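As a starting point, one isolated chain is supplied in structure tokens, in the form predicted on its own.
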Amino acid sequence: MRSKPNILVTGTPGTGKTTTSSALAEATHLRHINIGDLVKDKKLHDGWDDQLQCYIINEDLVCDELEDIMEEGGIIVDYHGCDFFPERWFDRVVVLRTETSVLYDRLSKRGYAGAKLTNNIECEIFQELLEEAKESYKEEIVVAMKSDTVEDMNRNVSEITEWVSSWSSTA
């Protein structure tokens, strides 16, 4: 039984899963894994796809690598997917939203263009991920929260800090 709760913070690419991941990991101390990071530094992956310029990730790979760690709880997961990893893994499901126009900019900045920015725009504007958590997860982990602004990063850092004080391995 883990001492310590185990989250999953996803959303469309640019909704600011790094940035509330870090700053949720520094106010929580629990340990923060970026998984496009990991996929890349452990080479988890089979190839790069030059249409989409992203790795193609492995899952299985990815899985067997965090087994051991998801297990020992405390850890605080960052990636713009959600349904492969298994259910038991997670106590909360944090699925960020941001509104398109915010999005845009925001993707627009990191250089995404073309089917890379539309398929991340559609993917926003038709709540995919917010589905893909429900369906992936029990319903009443899965929260959905506004990040369109630093204001709204801070205010879900500090609910989602408040939640993990509170959580207890019982639950």
Second form
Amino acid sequence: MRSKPNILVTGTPGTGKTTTSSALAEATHLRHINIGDLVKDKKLHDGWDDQLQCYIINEDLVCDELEDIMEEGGIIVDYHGCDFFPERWFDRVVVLRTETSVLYDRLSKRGYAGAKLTNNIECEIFQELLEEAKESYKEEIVVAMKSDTVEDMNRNVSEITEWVSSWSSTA
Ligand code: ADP
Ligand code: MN
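Could you drop in the structure for the form predicted in complex with adenosine-5'-diphosphate (ADP)? We only have the form predicted on its own so far.
And the full complex, kicking off with our chain again.
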């Protein structure tokens, strides 16, 4: 049994995973691991995908890299995918959701255009990450949270922080 919980924060790019996870890490003193950064820094990839403009993640290398620290607990994992992590790693899976028009503006501002923009918008419209999370983890640990406004984010961080406190006291 871990003394601190592990949380996965997932969702379509632009829904606020990194912003929410860093605020949550500050509030809970859990450690935030951004998988995108980890993949880049530790070269846990099979090269660059020119078409998708991103690294080709090597899922086995990522899981090997994280196994020991996940076992210890107290980790917030931030990634726009969730089906390749071992199910036993997580005590809570948070899926951030954002209104299409809001997400469109955020991703455009980030410089996404063309197919990359359309693909991500469709990913959100079709709730792909929520479905993936429900297929990969027990339904009772998966929570969808609205992330349209700063107020939404603050509320999400408070709710999860409260959950972390109660988890620690019952463990
Ligand atoms: P992700 O990590 O999911 O790709 P980010 O955390 O990088 O998303 O957020 C993308 C952009 O949207 C950032 O500019 C961030 O400040 C903004 N943002 C994220 N969540 C919210 C929110 N709930 N309300 C308002 N702006 C947000
Ligand atoms: Mn991010």
